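Only one chain is shown below, in structure tokens, and it's the form predicted alone.
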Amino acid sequence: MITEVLQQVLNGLAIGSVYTLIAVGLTIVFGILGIAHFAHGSAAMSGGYLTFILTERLGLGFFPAMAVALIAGAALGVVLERLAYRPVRDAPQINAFIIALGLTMILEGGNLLLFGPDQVVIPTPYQRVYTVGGLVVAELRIQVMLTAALAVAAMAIFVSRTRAGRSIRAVAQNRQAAVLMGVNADAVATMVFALSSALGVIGGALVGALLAIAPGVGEGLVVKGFAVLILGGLGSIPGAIVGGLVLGVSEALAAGFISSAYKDVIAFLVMIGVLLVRPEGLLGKR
């Protein structure tokens, strides 16, 4: 029995990193310029689709491949901010939410023109298996928490040990005293949103190796986005990467003990629950 419950809690680590990392890029694009990015879902799936073009048809190798569509990626952010957002930036806010739904529809509209409808899994050489104590443990799965890990670790560093990121962490203190103070706040917001669009992109990625990709994933991946944003607390980097991974593991175990099919009910319960406890989040300030 605890092997099971370890095994299936090794399950959920992996695509908990995911979501982790879907939920810091909305996390640092709500946390600092207050924009819900309903669109995150869909550019980190044209970030998957890309990479799943260069492997397969060009090919090129698992990582170097997500490096290119990360580039890509990074730069489509700039191109929503500077087109979609910017215009909207001083309007009230159900603006920039109806941009988001119509940015949504654009990117799956996108997706489906250029990509096609089928479902498509991102070929890697990580096939190898290893049993550790009566535990499975699949050689892709820990490449996608490797990588996950990396790529949260990056971002921290560079927001907290740069210069640009000094300015991004003036801006979501306080963006008037920040730009009195010199910093530039577009630069900033173009900034953020080529950020949040890099981490979407490797997310992206990592779900079309590990599951796949299809029309829709990327609505349902922002979805649990969001639900990791408020269990883990509006705005908190921190409490993003802990509310992805109990995301994760509680649709592992649920899956695993009760029924694939009510993963995401159990799931959302367990977010239920505990905004029950601590409204403000696992790691959210009251």
Second form
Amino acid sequence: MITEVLQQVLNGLAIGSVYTLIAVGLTIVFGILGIAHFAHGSAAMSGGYLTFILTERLGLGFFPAMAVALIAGAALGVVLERLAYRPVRDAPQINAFIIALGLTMILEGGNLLLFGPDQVVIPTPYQRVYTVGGLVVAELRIQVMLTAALAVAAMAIFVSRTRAGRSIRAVAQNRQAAVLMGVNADAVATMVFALSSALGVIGGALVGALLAIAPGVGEGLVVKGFAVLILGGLGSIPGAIVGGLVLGVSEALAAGFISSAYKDVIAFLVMIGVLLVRPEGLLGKR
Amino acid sequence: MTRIDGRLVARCTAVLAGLALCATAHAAQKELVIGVSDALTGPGAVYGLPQSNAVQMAVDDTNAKGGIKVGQDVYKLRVVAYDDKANPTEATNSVRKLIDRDGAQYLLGFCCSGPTSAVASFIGRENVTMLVGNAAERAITAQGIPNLFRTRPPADFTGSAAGAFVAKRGVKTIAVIGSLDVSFYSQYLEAFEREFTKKGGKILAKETFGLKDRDMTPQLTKVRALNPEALLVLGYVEPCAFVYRQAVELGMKMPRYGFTSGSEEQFLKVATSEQMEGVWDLRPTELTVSALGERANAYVAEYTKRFGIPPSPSSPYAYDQFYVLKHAIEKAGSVDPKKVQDAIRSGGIPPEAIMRYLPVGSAMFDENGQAYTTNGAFQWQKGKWVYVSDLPSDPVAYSKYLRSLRK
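Now show the form predicted in complex with its partner chain, given that the preceding structure was the form predicted alone.
Once more the chain from above appears, this time first in line as the rest of the complex follows.
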């Protein structure tokens, strides 16, 4: 029984690490710029599709392909911020909300047009299976968890240890004060979207390798990402990390021990339960 | 008296004769709309799109040979295909459009049970003929709808043969994972379980997944803890391919049996050949060249040439539908759907049919409008589905059982 529970936890951590990547991307945009970037999941899927094209058609390795897609994803983030969100930055919040919904439709339609309606699975060479003390873990799942951990760690180091990261934190704490202190808020907004989209693309590529990319997958991921955002605490990066893993593990345990038919419902019940006890989320500020 | 110029008379006669000839030719050359409602996008498209392509291919071939001759008339055929997205509401709308707007009296396709059942619920009131392909839900032909015929046998016809086969291979305990909330998979399982338990077997667990689920590791982990001798996987190709792949990733080495009808290409989009090695598919003897012979070979070659990819194993159900219809129209000497239905009911297996049908008496379809193919056991060996053996099946007994379900 204990082995089974641990195995389910391990299963949940793999998918939870993808939720974490998506949620961290969302939380930095929301926490710093106050934008609910619904198109994040679709942008992540675009990156996943690009990774697929680069591996399947051009023969690149999985990680080199993901690196190229990551750069393209960051560029897409910059374009979205400059063309879609910046013009409405000082307008009522509903404008950015509507733009986010419109962008989701545009990106989903673009993905459908460019990559077709079929689901795709990104091929990887990671086929080995390891057994440790009755627990079985596939090499691919280890790669997914490690990649997600590295990406989040790199982002955290960038934000906490670099000059650019200091600017981001300054804008997050008090935008007007940061501007008065000479921080270029426009550059920060661009940087935040580039970072967020790059993280999303890593999430999209990993989900494409672990499971599949298909129309609608991005929308599902962004819903989970926002759930994690609320569960972990709005704008909290550590909260997004913990929330993503909690959601992934809750889903696996619910599917394994209760019913797979209700795994989403049960996972969201866990979220509601946490919010009843801690309305600010697991690691949100009181 | 006016003199009539002989040359003028000759010219007028020639013109009139020409006009008459044109008029005759115009009357003889008619168009018949063949309506197709099928899943062309979404999860059901792995079955629906190849079916739609197969109908188009058969129609193009027939048109190239001059069309269908009915008495003095020759009918050229035109396919109008709509995407029902494997959704009952979309299918109802598609069929209504085909009947009301496009004037289609012959409806083909129908790969998925949900939408097909929705259409079957009202088609009996329409003056059309409906030919169902891959949709395997038993109730579709259990109702005795007079203008509905199906080329694929119901799922439980295959399920009972599969249960006997697995028990015969010495399996005593099995765990099931599948789309068990989809009725034709539950009917397959019900028949499987009846035969399997009759021979001393036991089902340890029944785990469900949704049509769009891709992470089956929680259910597989639960199943693995029960230590079954084998796994039975029931569902659409893509989720089943994930089950096969993730079972290997969880170190599950027991034999894996399934009911999916996917082609090699469809499985290889999700799992590697190594992950698929040894998997059994217990299904109607569908398009497997080694099982069906030369005509199937030619079909695969032509389809691959036309559409750039090989056909799915179940696509000939739709190809055969068209030839059932063609021969029935020719036999009836009319395009009146009622006369054509009579001709289908009494007709034999068309010579162009790809699948191996088991006739009931001398006819291809039984009194329920149901045709039966042989069932087969296929195994994945080195990147290919290999036909291993037939699964013994009794269409006459099943036909009586199906008739007995009618209220």
